[in-house]
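Read the single chain below, which is given as structure tokens and is the form predicted on its own.
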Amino acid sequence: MPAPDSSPRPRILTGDTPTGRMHLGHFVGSLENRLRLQDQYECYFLIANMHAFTTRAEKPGEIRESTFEILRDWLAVGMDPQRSTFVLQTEVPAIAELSWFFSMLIPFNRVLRNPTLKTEIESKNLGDQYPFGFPLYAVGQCADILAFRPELVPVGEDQVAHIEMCREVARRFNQVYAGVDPHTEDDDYPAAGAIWPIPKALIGRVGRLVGTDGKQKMSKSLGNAIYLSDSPKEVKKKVAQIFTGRQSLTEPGDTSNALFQYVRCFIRDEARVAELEDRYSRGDNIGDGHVKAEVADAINAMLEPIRARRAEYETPDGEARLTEIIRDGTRRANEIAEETLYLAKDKMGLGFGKRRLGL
């Protein structure tokens, strides 16, 4: 397989923790941006399988299968390993080493104040029984990003707090070890001798897609998700369940409800969207069922080629093909991450020579 284009371009790093199949919230929140930016940026897409162990350490087989599921979905939507680098977190040892160094630069109470971390503890009912590695993964996520020295990190709205912590760590390391003046503007860090640019979050077209319950963010754990791999019948069934609270065809409807978020996300004809909004808001003899049918048709039209591409990797030899993609990406990823680690260690007085990983 040809190596990704190596010409100098600004760099992107983003990724996903393997928790199973990906859904429409992932698509509009981040995957669309990845597709759009593949030819403009040098892209690194990371499967954070190490982070998956923070809550499922006793289920390694499930994590392995979820890793392949994520990769199938990436390929299905059109992410291209010949134009971008696919990275498996556990195959890049520099990430773990950087996590250790970064953990010395950020206070423990700052990590626990991360709102995304708090939300996960609540949504997963972890209480105070989570392992030590669970808060550590927030620091590890900084290492995931900074190992590749990106300028942009395409994420959903719920991940912005993690990116802000990453920015804090990058500033702190650059100030302590690279001698960058703390008053330096973020955009000026590279010119001031920094190892890392201060990365910026890039939010997707829809920062937070509501699930079919009409209330919570779309999530596998909440059972309100429409998956990229769902069949046409499953999509229609799930769209039909979207809650609006509206009672009749002639009752004026609230177009800020969950159903009309889907209308605006997935019906691409702007004139038709405007017509539906107008009629619904006036109670002009249009019911939720009619709108839901149009939404389901639009989603299925979008998913049809995605399902077809995914099927190519669900064959008997599919897992072997996916493994080869991982191995190819790992070789390129380790070149960059090892270079980053050496630059960091050299600034820390630990530069005793570059190492070479067996590939």
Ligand code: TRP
Second form
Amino acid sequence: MPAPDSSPRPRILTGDTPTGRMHLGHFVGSLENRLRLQDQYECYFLIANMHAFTTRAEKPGEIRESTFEILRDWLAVGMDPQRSTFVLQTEVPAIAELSWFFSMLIPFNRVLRNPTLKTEIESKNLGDQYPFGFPLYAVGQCADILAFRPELVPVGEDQVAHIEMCREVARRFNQVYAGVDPHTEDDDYPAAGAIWPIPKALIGRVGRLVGTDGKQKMSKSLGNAIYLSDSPKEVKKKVAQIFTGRQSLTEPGDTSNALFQYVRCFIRDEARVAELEDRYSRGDNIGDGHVKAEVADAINAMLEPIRARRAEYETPDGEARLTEIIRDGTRRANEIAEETLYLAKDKMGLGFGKRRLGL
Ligand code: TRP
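Taking the form predicted on its own as the starting point, write out the structure of the form predicted together with the ligand.
To see the whole picture, the full complex is given below, headed by that same chain.
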């Protein structure tokens, strides 16, 4: 294997909002991709703690605790701060500054039409009482991404609308300030003098994992999530609750139900999956309880090493080590984000000499 930084690798940026611990939906939607790409790309992983304030401004203590939980989950799954850069959003001033500039390039109504924001307003029951900063976070997310000039953004399906907005902002900034012809194909932007490439979303193996309620996507706020840090017993209990509506062992079952989405997602032996699907759909004397037990075992086998690694960071000195990791990553992140900001400001007629953050 070549030395990690022998030649520049294309970049990735993605991130998580610290609203709680991470669940299986995050794992198959995005974390797996991060692990897979960690060696081929220069990876930046962002904890979007500023965004957590959009809905929990009065709960700074919870946000701080969630920030550490996310870090523990990252380390537990095998994201590696030696090979990748872990970034804390609120320690990168260029992100906040770019957000301002980007907010001038996107119509207010366009932000409010963002379907991901609309869904969030509904699912979190925000009504019309959400703060000004709530829709602003979508613009901030464009800055999270573009500050690092990545080519790829590995995310779950729910984030695609945000990435699309980011692509619009990237094109527009490049056209307005870097003289890129509006007819330029997305892939040709770098060659046409653009500051940043037009980044692409990369969706995981399962873009949208259904929750244990069998209806909505897995999500903390809906109470239908299986967490990476759940105990084997909790996993068994939650899997046992997956609703299928099937009555008997001999009733032909519908393999498009939530339970079988889990079968296909977590039982990695393809022959076994095919056999289960076959018997279930024919009602060949196979009960939901049996299938659920196999699913729970498969999930628990997958989570076992993750739980073990997580425990290493749950010790009394754990937070100090996590803080060190985040400080180190953020230092590296600021180097590139500051460079991006400088390039952008220079193109905007705001070049008044390079500044240095006293980090
Ligand atoms: N909004 C994302 C989420 O809730 C988190 C996030 C913030 C993000 N900034 C990002 C994801 C930049 C990808 C790129 O999951």
